[in-house]
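The form predicted alone is given below as one chain in structure tokens.
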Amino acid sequence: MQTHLADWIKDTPEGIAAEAILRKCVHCGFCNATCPTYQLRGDELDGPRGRIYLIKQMLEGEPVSARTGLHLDRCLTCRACETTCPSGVQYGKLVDIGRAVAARKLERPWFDRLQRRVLAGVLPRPWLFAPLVTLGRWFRWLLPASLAAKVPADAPAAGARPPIRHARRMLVLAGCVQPALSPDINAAAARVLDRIGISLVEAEGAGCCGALRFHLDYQADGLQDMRRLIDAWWPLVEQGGIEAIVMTASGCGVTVKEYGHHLAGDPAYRDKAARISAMTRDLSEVLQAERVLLERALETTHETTHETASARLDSRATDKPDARSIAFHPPCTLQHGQQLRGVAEGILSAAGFKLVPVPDAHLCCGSAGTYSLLQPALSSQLQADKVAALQSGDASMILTANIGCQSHLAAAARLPVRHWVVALDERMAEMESFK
């Protein structure tokens, strides 16, 4: 694709990096093909080939108008178009640039101000959130359907954590709605580490990734986000002992992946970024890594085969035949931002879930860390649509990896909806009962 950047922006680092970017888009099409957006709306501006002429135009020197901010906003950055794409075009970064473009050159209405302000304000905040979520429980009868549906009945109770007693150990982020929604996840996670001989360690004062503040129009607070959680972690990471940060929220571990990129024209956190981005694993990369390991823990003392301990299980529950059958939802930040397909499932079956087939498993389920909140009509049909795919087999549960997808889910799903760390731990406990 061909471009005349705008003097403003031309030599700048955006300008640079957004040039680089649109010239290997060849305008294909492709990714039209699995952009939710585009399948449901069917017009050329909500899929990325649209959306990446908008910013072209913007970077060009073009007025911005409403409708390029209304298209922008409708973009999931499920980055499902990164994976279709044959060019290799990095529209997740080229939409981070077109968004603060957009933000500074466009007045939201009032409304739409104060709505992201507010969730700016609360969301990256445990403190605040996990008392609202509270009060939201108390009075739910008194919220809008769509917000009460979003409040869980109950937390999960997170059950004991093991002591931080082995030689290897590595850090998790806590974050910040997975404590209030779901406890049991980090607990769960740090179990099953414990009994492949890894200690999971959270640094104190350990804060929001950056994520959600960033997505807001908010990049410059998302930014010291980060910087924030670089300073709590790095006295850990400097002073050796942790081998790698493990992250339980797949939207979270997406944007740690990226801080080295986030904060590279920043002399005096560009190198710690990056370490901290090297050193970052999704749980699933972690347990993958420790296969071995894992797999031992799985055996139990009077089985040699997993297919015999197995067998036992399933006379043992007799009552519930499909009780370990699965289907599983991999987030779009596991799947598209990470590159990880299919290492959370092999896991699973490793420790003798079923997994049902899901159609169309790369379609985001409209999530997308406060797109919900934002984009309630939209977010609403790929809601139902997903569960309407993870339900459409004889699973017993639905599985996913991100704490965002799992409370979207769960609003409007019949069947439990959980992380599946959480049921992976349960099933080796369940498998230590036969020792």
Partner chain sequence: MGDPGVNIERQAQVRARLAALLPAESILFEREDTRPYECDGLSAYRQQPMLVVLPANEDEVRAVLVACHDMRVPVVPRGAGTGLSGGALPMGDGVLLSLARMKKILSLDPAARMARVQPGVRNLAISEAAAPYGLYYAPDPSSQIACTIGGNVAENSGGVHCLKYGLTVHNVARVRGLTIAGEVVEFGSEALDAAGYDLLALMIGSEGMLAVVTEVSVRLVPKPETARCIMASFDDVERAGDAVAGIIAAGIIPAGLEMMDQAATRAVEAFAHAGYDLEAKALLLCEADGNPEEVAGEIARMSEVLQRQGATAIRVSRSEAERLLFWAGRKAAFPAVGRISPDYYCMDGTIPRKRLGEMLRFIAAMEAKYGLRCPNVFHAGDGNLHPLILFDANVPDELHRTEQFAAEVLEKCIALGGTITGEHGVGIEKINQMCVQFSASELALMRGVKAAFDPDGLLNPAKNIPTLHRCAEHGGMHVRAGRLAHPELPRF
Second form
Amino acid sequence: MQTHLADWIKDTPEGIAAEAILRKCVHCGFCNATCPTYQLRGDELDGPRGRIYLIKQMLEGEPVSARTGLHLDRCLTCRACETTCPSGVQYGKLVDIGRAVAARKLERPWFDRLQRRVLAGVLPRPWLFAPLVTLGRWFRWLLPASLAAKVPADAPAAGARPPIRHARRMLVLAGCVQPALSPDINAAAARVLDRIGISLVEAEGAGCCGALRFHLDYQADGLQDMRRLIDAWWPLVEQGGIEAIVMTASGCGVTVKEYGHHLAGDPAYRDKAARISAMTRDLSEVLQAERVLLERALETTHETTHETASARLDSRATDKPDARSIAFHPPCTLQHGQQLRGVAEGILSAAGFKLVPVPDAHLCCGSAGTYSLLQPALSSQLQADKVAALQSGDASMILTANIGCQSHLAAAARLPVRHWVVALDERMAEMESFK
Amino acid sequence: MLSPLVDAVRAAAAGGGDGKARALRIAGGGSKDFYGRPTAGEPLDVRGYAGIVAYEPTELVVTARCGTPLAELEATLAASGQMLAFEPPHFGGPPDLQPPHSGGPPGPQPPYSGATATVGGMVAAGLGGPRRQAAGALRDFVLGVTILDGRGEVLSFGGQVMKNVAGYDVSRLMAGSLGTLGIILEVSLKTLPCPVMEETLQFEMPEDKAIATLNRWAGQPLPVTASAWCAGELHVRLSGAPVAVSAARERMGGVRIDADAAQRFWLSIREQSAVFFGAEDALVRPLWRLSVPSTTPAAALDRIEGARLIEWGGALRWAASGTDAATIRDVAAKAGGHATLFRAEAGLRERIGVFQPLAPAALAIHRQLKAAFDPHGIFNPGRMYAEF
Amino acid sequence: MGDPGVNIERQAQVRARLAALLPAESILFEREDTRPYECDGLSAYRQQPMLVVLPANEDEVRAVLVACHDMRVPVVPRGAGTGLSGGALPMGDGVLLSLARMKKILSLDPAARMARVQPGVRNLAISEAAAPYGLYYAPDPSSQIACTIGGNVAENSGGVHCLKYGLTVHNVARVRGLTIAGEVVEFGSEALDAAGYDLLALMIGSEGMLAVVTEVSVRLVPKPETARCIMASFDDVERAGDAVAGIIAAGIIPAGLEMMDQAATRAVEAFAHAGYDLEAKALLLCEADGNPEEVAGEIARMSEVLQRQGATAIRVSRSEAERLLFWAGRKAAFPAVGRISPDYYCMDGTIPRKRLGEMLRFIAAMEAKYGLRCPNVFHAGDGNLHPLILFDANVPDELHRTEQFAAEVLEKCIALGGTITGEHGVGIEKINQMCVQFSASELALMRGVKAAFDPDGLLNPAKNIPTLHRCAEHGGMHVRAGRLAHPELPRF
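Please could you give me the other form, the form predicted in complex with its partner chain, since above is the form predicted alone?
Entire complex below, previous chain first.
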């Protein structure tokens, strides 16, 4: 596509990056087909191709108004468009640049600013967020309905963490909101990895990965969060003995994997960030790499088959869905952001779960970080569509891979929604009890 | 020769001494004179402009002039193992059934040695035979035309290639236009290889069950290429690779009928020499052609008295019926289709019209199109609709 | 803030009229909002529309048309904006009518194998909805993930399987449309034909110039039991072209017969990871479908022909996933070129298959003449070529050279007895070449066809059919297949 970037941005690092991305776009429009907001709104301006155009005209120096800001805000950053794009347009990186420029050029209304400030202030701080969730649970009856739905039911019990006993060790990120909402996830991950001879360790002082503030118009603060996390991890990484950094929330995973990109302009952190990104793995990647060990741990094949068959018979008798029949929701940050498709699903089916087909699995659930709070109308439509799709088969449970999607779906789903590693952990424990 | 036709049209358009344009009745072999409303006008025989202009089997295209006998065209294609897949009916002339050649594929054969049908008439009538249900209509095979319009100009549209979207699709518009838009001088048609093998199965079943069964089969990957139901008997033809045909036969059941008899049977449907078409005297009981969605239940046609024959997987219903035209047309329209007074004495065709009346907006477009092609209204006036 | 090309006063007048008919959020008029609509899939041609309207149903479409007809405002309909000929290029004094919001599947009758859909439904969405019944909608243009059925009707879109399954015109039973005056016209029917002239055939491929599509009934066909695809490598492009003729000569009509040259496969492989043979000068994809044994037989026969014609390697898809992967690469071919070039110009000529070699030599000569690269992707079975001229719109003069290159190729198609467009439409892009392909009288007749539907010339004017004036400017002499048509007749 032809571009004429304005002088004020042309030769800056972001201008150069934006131009390179824009030039790859051939305006074919394939991206709109898999864009959740285009599907809902049918307006070019609410699809990736139109947003690319809006960003382009802003960078070309055309006057912009709050409407360009609105269309950029409506983007979920799910990056389904990147999966669809045959031309290799890095939309996610372009929209980061576009939002940063828009934030500089446009003043948001005070309420919008306040909302973002509160979210950016609270969510990344576990010491602040956790007590608020508890308060929210107590005083749910006082909250407006829209917010009340967001406050999760009591957090599931985490269960015991195995002692750090193996020579093979990996770092795990606790995350900011996950410990308060679903402390069972990292505990389950630790138990599953412990069974195959890997111990998970958490670093002191590790906080938010930076994604929350970065995507709330506080890109500089987001980068600060990233540096802080690198600082917390670095001594352990330097020490050696850490094989990888494991991510149990794909939303954090996609961000940490891109630290190298985000901090490329910071000479003090550039190399550390690149090293951290290179070491970062989604939990599914870790287990996939250890597939042999995992399958050995799962080796109770004949019992499994027998037991599954009898479970099916039971379910037919009682007309209830098979307890092991699940609907998997691949988070956008996993399938599009990290381009990991089918990995967690493959592990689950190896463990004896039956995955029911889910229509439109490529579409976002509407959670998208703080999107569900900032764009409630679009978000709840996507949530309703996603829940309907996940519950259209005969699944007895919904599994996913990111805390954001998990709590968002749980607020509307009839079926229980859990992290897949929690289900895997339970399955392994159950099989051990058979042995 | 083209010049005499051009001269005749230009003269007719210019008119006589009074300056009034003279109507022309475009005439070929006359085999389809019965079809459409009667039209007055001075006959203009176009059979002199004849011959196959180009035929390249590997390009799957044949180009022929309007006067070319259809029988000649089909024989030429058959010699290369190809066919006109829409199985155009010839009509007219005495039935002269030829035995299928032994051993080889049962390719289409010129049905009547004395048949008079021409290529131009075939396109102008736009009719298809039994294979239409699977292969498509005549218009689906038209790739290009050269026409002589009402100003006496020779114009070409489309071409000899499989895909062509340059300009409006005037070529396909000519199919079935009954010569009212212009003289079809030359046409290029897509050809297809003859099926390697064909088999016909026979079933006993009532009308409703036949309709349901045909639709069920059509929803499955089965090589059904023709079907006909009449008086409790359903015939279905399968075509294709021997393995596909035999697999389908096993799935569908029925009684396999002898190849010669099958050939004769489908010819009798295509050429309307079957007992059903001949038993009723068109003068007493006109033959109606109802084109409806294939799933239209038999009961939807209850208001039409008389015998019925079903083709095209349920999408074509023939009725030899004395029921009044308004009722028949209403039945067809309610079912989502249309009715044609296919064969009847000329007076009736003139009086009640042949084709389903058009909605006002569509009629206006028809008239304006007619005026664009034939501004003086010289070609076959009234043959399609009394209004133009 | 208005566009210099848009008359603000006129815009305000028309906007006021439309504001009474549609919700405010369905009318875009600020430059910031309308500029992203300035082009369709052909971004080399751009024009900011006076207004963009996004109606949600047929009543709103009718209201817009009646108002525009009344005020003599041109209307350009648009679907997903994926067209490659500029057919949805807006007009500075016109309304761009987006049908993208009308995307409901109104009914799907598996017994009658018919789906009734609104124009904004995506091509692929129809097949997805039909899949549970073992049915699908056959035409599969490469943009099928995104393009809409309304756009397919406007362009008579093809696809990679149309040699066996036909184009849009062969698979659409009925179109409901509105004339510019807002009158409803039913084209075709859900039976196999309709009374009167075949207006449905005329409507399909009319580039939105005769009526605005508000509803389409499409035929669904049963999914073949199995399909398998051969990927054959050739060390010479012309030899691959001959192999195509060889397959047809053997009496086989493959379900798909596609060709890509080396430059194209290399661009595509980076996106699709389809396992294409990157060393081959040309790849042929040949598909057989049907009953498993029948498919095995046809694959064997085709392999034999390909081998005889000098294929250097033959691979047959081993699974449905692999077969889809072979096609995924082919279908993404155009945009994948975005990886190797900032811009591309896609041509769409069709020629008799036997002239393929000659055409390829000609294109190679043009690459040298204009100093531009041109990978090739073909629907080889149909003789439909998609040479992709690579250029950089930021380099002055490259677009101009590209246009000249393309014009020469299109005119060569006509000279070889073919056509300038097989499936993408004339749009704005090939309008000058229409003067070469058709005589003045033929174009006049086509203008008569347009006038029969739209006497005031308001619906997508300036596309498809050039004016006499434009042809005089282009200066091209109408010559068909290298000779003047009917030289024996006196000319007017």
